[in-house]
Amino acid sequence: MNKNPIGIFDSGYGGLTVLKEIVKQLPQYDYIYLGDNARSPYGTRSFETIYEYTLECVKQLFDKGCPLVILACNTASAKALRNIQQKDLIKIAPNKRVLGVIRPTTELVGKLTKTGHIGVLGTSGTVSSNSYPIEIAKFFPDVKVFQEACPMWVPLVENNEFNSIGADYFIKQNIDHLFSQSNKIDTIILGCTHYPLLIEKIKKHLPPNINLISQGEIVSGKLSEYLTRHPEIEQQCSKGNNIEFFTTDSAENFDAAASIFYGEAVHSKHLSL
């Protein structure tokens, strides 16, 4: 029987955060994970640059027959996922389809919200592309969305210094800029798949009772929804239980960092683009 995995793309190691609680719910389907860590990171690419780079990504892992490919980074969500959705499905692969990480989320964080306000911390091109308050303005409209780009959180994570003091210098500037927005945030979405790392010392630095969201539980969740509604889809995803880890950069490199993400060991293969 054909490998049909479900694809799970990130721009570099976040992903592997989403991939975990997807493979959690849902251990029964074959993965494939695509790290574009040669060309990462995305967050301060621009629009063109990230709709190609995500374009070029996404076809590949068709080419290795996923019939559902999630985009498990919140810039290429924003940044690509329209285009691709509207405009190249049809003409590439019109039974396929392509999901991101930012709806599941807007869905929901207006339910968890008592003052109305919410506030994001994300990377640049997730908080210019104002995607979060577009969405979550369509579902919970008189919600106040506060954003605060953190361009340090990333480099942080990929160079294990997360748990350094460097780490809760850039962090409680940035909480401290987003408060200074809003005092009456009650709920915050961790807009990066690289930040659940970082949780608990953003946990430090928060107020006490602060709803923190992180994605991988909401996405693997509105995954197995998706997968109930949309039967076309789940019956072309096989269920081996396998799952194969590729990067557009050195393997050996990605292995050694991607187990921080995983939780476990990775072997990965390197994939030319």
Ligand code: DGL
Second form
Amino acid sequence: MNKNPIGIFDSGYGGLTVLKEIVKQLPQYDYIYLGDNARSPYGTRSFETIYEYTLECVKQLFDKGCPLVILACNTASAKALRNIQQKDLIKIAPNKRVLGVIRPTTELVGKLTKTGHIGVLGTSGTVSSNSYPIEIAKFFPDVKVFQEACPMWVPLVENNEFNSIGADYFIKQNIDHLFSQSNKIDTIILGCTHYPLLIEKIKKHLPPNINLISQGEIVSGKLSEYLTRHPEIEQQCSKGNNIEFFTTDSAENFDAAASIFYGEAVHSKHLSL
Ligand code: DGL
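Can I get the form predicted in complex with this ligand as well, since the one above is the form predicted on its own?
So here's everything in the complex, that chain up top.
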């Protein structure tokens, strides 16, 4: 049987925060990371565009042999995953699988809240999809979910402004809006893979004793469980401790910024779509 790397996809750099945790937990596998930097951010784009771009990138990872692709992007998971799983896979790659980051988070989050009020911070695309409230209701029907779209946060991160006074301004504004919907929120999901870079600033503007959920560890734990439950997929994943990075934009620019997200130097190659 042919064995190939696991594909990890994000609109740009954010998925590197997820890849970092996956590699920590599952270092034995090979990975191919693809960032669609040439067309990011996805968060403010239409459903049709996000679906089209995501599907194109998933196909690229399939062409590279990946038997399993993780959409390490909430926006793509919210807007494209269901269509890809239900309509496209059967036509393009019936034996391959695509998973997202929203389901693993929602399966867990209801166990962490005491007040039953959960906040979700995400891109406009993720929030308008209502994916988090819909998915959380399946597992925890009594939990109330309050959402806030933070359209400025990804540009702040992508433009290396995450430590600036400007970042404080927008983060405080969005957190205040979230808590104006409910002052009982005790658990907040960082529903965008870029946001872990803003975590210190977010904590600074939160009330005390809030559970702040980053997805990296949750997604890597759930991936590990998935591979155990699905030996037919696991057996197609190669194990050579190797990671390749691809970006649809300039590899030089990607490498310069990626280490902030990944925590170590990254050497990428350009991929033309
Ligand atoms: N990192 C992506 C997410 O998790 C969003 C970035 C973007 O808007 O492209 O939603």
